[in-house]
Each structure stands twice: as structure tokens, then as C-alpha cells.
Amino acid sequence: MEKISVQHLNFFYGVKQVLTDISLPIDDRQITALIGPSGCGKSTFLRTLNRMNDTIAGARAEGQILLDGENIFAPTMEVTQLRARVGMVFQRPNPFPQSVFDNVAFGPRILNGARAQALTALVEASLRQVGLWDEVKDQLGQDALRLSLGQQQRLCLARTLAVQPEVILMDEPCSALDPLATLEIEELMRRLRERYCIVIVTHNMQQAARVSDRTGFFWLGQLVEYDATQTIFTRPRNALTEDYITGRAG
């Protein structure tokens, strides 16, 4: 079932156009991977999905992005609520310089004014979802920055899950992690796919092939090809897609 519909999206930083006429559906309870060389627009595209680019002076979008049929660029769209519904996990772990507990509780406190008892249950549930509870349950008051990088990234994901999003955006979430931590995040994505719509930007072709259901290939601000991941990696329609995947381009 379609969760997000992107229709003729153009995006500009000032006079510079960085995305051109992007249209694609993004299904619920699937992992969609975005691949392409550095500077091709895939991270910019990802950030349009929850209007994270609004914070950049001169940034503007044309076209529509529909979330459950509602245009996220509509004047009536409340951006804070949008970003609660469409959460983001960044390239490098970015826990707040607070305790493990306060990191996960931050969003519910701000958005919902959740009370202490509800927060305690929510923090535990969120940490369990990312497989971190057993590792930190006796250290909830510890500074989150003392965790390993892999644990920090899972904590950031738990912080996103705590506000009960519908969509999770992940911008190269494994690029700063070692191979073991990367595999943990990939397995976590597979489990979360059962409940969430997930969109991931990755430079790792093997990762895209391992975890995603659909893949979009970006090149110079355009969506060259979008299809089932198996199709993209075994029988792409576009020669440029094949050249990129096989290392002959990009």
C-alpha cells in the first residue's frame, strides 16, 4: 500500500536546481533504498520527505509530496507534527549530551507532555524495539555519549521510534559503523519493516541489495530508474543504472 506519493518534485537551493521532476511511489511496510554517486541529490530528496531542507536559506520545492494523500507542502501542514510522523536517523550517531533515558524521552516530553510513568514504559519499549534494552537497562542514567557508536546509532533510532512515527528516513546510517554494528542495524531495519515505511540512502550497493524491497537510482538530480531491488540489480532497464552498479560509472 502506498504511503508516500512524490509527484513532479523539483527542488532548488537559491537559483541552483538540484532535483528535477522526481515522481515515485513509496510503499508502506517496505524498505526503499536510494542509490547514486555523491552529489546526485539523493540525500536532498530524502530530506524533502519531512521538510528538513526548510531550515536552509533559499531552499524551495515545487510539485507535491503526499503523505497518506495529504500534501506536506500545504500551508495547513504543521511541520513539527510532520517530523514526528516522518522521523530521521542521520549519517553519524547524534545522541544528545544527556542520559540514555533522557535521549529517548526527549520527543515524547516535548510533543506530548508525557508523564513519568508513561515515559518509563515508552523508553523501555523503544529500547526493546532496537535491541538495546538488555545492554543499557542498568545504565539508563549514564551519559549517552559513553555508548559505542553502534549503540549510539540504535539509541538515535529508539529516540525516533519513541514519538511513534509512521515513516523512518535513514541517511547512510551505517557509514560510520564497523561491519558488526552495520549488520545489527541492517537486521534491525528488516524487523522494523514489519511496522514502518523505511527509506534509506546508501552508497553501499551490497547493503541496498540485502535489505531493500525497492531501489531508486539517482544521477545528476534525476531519478534514472526505480523498480524492485532484484530487478535493479539483475536486469536494469537503463544502461546507466547497470554501469553504476557494476562500477563502470560514478
Second form
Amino acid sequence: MEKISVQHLNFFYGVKQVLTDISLPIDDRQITALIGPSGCGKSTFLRTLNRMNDTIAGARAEGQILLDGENIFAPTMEVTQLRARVGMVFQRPNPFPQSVFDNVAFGPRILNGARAQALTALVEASLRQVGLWDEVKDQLGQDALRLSLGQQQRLCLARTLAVQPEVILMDEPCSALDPLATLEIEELMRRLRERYCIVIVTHNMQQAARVSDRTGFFWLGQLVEYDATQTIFTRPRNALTEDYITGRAG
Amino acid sequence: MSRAWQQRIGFGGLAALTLIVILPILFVIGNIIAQGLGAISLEFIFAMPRAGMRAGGIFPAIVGTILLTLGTALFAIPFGVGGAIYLSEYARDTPFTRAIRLALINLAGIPSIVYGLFGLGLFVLFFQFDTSLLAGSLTLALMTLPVIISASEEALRAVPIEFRAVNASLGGTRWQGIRRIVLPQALPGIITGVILGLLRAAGETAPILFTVAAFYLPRLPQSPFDQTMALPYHLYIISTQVPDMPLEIQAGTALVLLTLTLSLNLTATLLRRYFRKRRQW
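After the form predicted alone, can we look at the form predicted in complex with its partner chain?
Up next: the whole complex, starting with the chain shown before.
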């Protein structure tokens, strides 16, 4: 089922156009990977999906992005509500310098001032979802920055999940992690796929091949090819895609 | 000459320069303590001045300075911190905000006597607060604002931009991010800046000269519209305007003022150290 539909998206920083005529459907309960060389626009594209680029002076989008059929650029779209529906995990683990509990509780608290009892349950559920509960259940009051980097990144994921989003955007979520922690995150993504629409930007092509259902290849601000991951990695239609995934270009 | 010797001579020279800078400070403090300690007594601190200020205590001046500092804090902190939050978190880079910043830099460089005259014109005469605690506090607050704003803005900007992005990505408004993450993280720097600003206010003479300070007023102020004695001004008076003033009383007054400001300074240092230990990024 189509969760997000991007239609003829152009994106500019000032006069510089960084995305040109991007159109693609993104399905619910699937993992969509976006690959491409640095500066190809894949991260910018990801950040238009929850309008995180809004804060950048001179940033401007044209075209439409429909979330469940509703244009996210429409004046009636409340951007804070959009971001609560479309959560995001960043490149570097970035827990707040607060306790583990407060980190996960942050979103629910700012969104609806969740009641204490419901909050505790929500925090536990979110931590269980990322497989962190058993590791931290006795130290919820502990400073989040004392966790390992891999744990911190899963905590950030739990913090995002606590808001109960529909879509999760991941911007190179494993680039700061060691291989084991990376595998944990990937395993987690496969499980979360059952309930969420996941879009991941990665520069690691093996990762895209391992976890995703569909892959989009970006090059110089354009979507060169978008297809089932297996097709992209075995029989790409575009020569540029083939050059990139085989390491001849990029 | 070997590089090791160059290094030794370089370090030695720098150490000597540092020592030369510190020596006068130690000398001033030592001198004041040596000459003023004899004057310090319970009476000196808690009694009214007598005999044309040549005897008795300096209680009203101490209370006056404390009240003035508190009054300054009352006005300077909300405006200063509020302004800093606006400049750091909300203001875009427009000609308007650039003008504000330029004004702040220049305000910080204005001589304090000019603030005194301005306070006289605006608060004492125009708003008809008369020479009063209110007029003095407002004048000192004006003078302190640039310090508080720039220190607070600096502290706010030092909080990683990522935290603001995470807050936004969770659906938080900008203000929620400021209140729950940015401000708590910036607090140590803000507190330090506020205290350093107040420190300067507590020791100033010129801004209070025409706006609040009483030459001789052996009672405590009863309301914000009262005049008051204040330590810096009192020190100036007894050092220059009163004949046959015992040196001990002058030095003793200086010692009390120094103790007040240095203890504020110490508070700032301790707070900063306490918060820095707890800060993790």
C-alpha cells in the first residue's frame, strides 16, 4: 500500500537546485533505501519528507509530497504534527544529555503531556521495541550518554518510536557504529518493517541490499532508477546505476 | 641555540610576564587587607555611620549595594536572557538584528558615567522616579544588559544544533526545544554571565552618582523610591570629600566592597565548575 507519494519534487537552496523532478511512491510496511554518492541529494530528499529543511534559510520546495493522500506542503498541514507522524533517526547517535527514561519520554511529554502511568508503559514498550529494555531496565535514571554508541542509537530510535510515528526516516543511521551494532540496527529494521514505513539513506550499498525492499539511486539531484532492491542490485536497467553499484562510478 | 633552550626561554619569559600581571593584584588586595582589617568589627558592618562618617559603621552602604545589585538583577536578567534567547534562537540574519548586535557591542563600550547621565535624564527626570533605588537599579541594569546578553547568547549558541533538530523531528515547537533542552544546557554559561554583569554593577560608582546614591543617609531605604547609600560611592566620598578621615575606615570600606564582589565572583566560579562537571557534550 502506498504511504507516501512524491510527485515532481524540485528542491532549491537559494538559486541552487539540488533535487530535480523527483517522483516515486513509497510503500507502507516496506523498507525503502536511497543510495548514491555524497552530495547527490539523497539526504536532502529524506529531509523534505518531514520538512526538516524548512528551517534552512532560502530552502524552497516545488511539487507535491502526499502522505496518505494529503499534501505535506499544504497550508493546512501543521508541521509539528507532520513530524510527529514522520519520525527521524539521525546519522550520529544524539541522545539528549538526560536520563534514559527522559530521553524516551521527551516526545510524548511535549506532544500531549502524557500522564505518568501511561508514560512509564510507553517508555517500556518503546525500549522493548528496540531490544534495549533488558539492557537498561535497572538504570532508567542513568545518563543516556553513558550507554555505548550502539545502545545510544537504539535509544534514539526508541525516542522516535515513543511518539508513535507512521513513517521512520533514517539518515545513515549506522555510519557511526561498529559492524556488530550495525547488524543490530539492521535486525531491528526488519522487525519494525512489520509496523512502519521505513525510508533509509545509506552510503553502504551492502546495507541497502541486505535490508531494503526497494532501492532508489540518486545521482546529481535526480532519481536515476527506482525499483525492487533485487532488481537494482542484479539487473539494473540504467548503465549509471550499474556503474555505481559495481564501484565504477561515484 | 638548541630548540629545547628556545622553548625553555620562551616559557620562562611567559611565566615572568604572568607573574608581573598578578603581582599588582596581590599587592592591592594585600594592602587593603593589611590596612583595613583593623577597622572590621561587628559595629563597622552593622551600625550606622556617626561623627560625619568618621566613626560608627557602614551598614546602610552595605545594604544599599546589596539592594541595588538585587534590583539590577531583577531588571537585567529577564530582559537580558530574553533578548539573548531571541537573538540566538529566533532572529534571522537581517539588517535589523545586525543593527541590534552592533548596538550591543557599542553599548558595552560606553563609559559608565554616560549611563549615569542617561539614567538621570530618563529615569530620574523624565519618568520622575527621583533619585531612588528604582532609578539606580534601572540605570545599572541598562549598563549590565550588553554583558548579560552577549554571555547568554554565547552560551545558547554553544548548545549543539543537533538537539534543536531532534526536538523538531519529534514534533516539538521551537519554544519547547528551548525550554526543555537548550536553556537547561546553556544555564551554566548564562549564570556565569549574569553574575559577572552584576559584579560590575555592584562595584560601579558613576551610574549611581546622579540616580540613587546619597552622600550621607544614616538609615535604611524604606521603599524603591528612597535614596540609599552605596559602598562604591561611600568609598569615593570618604576618600575625597571628608577631611580627617581615618585611613583605616577607608581601607575597611574597600575591604568590605572587595569581599562582596569577590564572593560573587567565587560563586560564579563554583557554579561554573559544578555545572561543567555535569555537562557531557
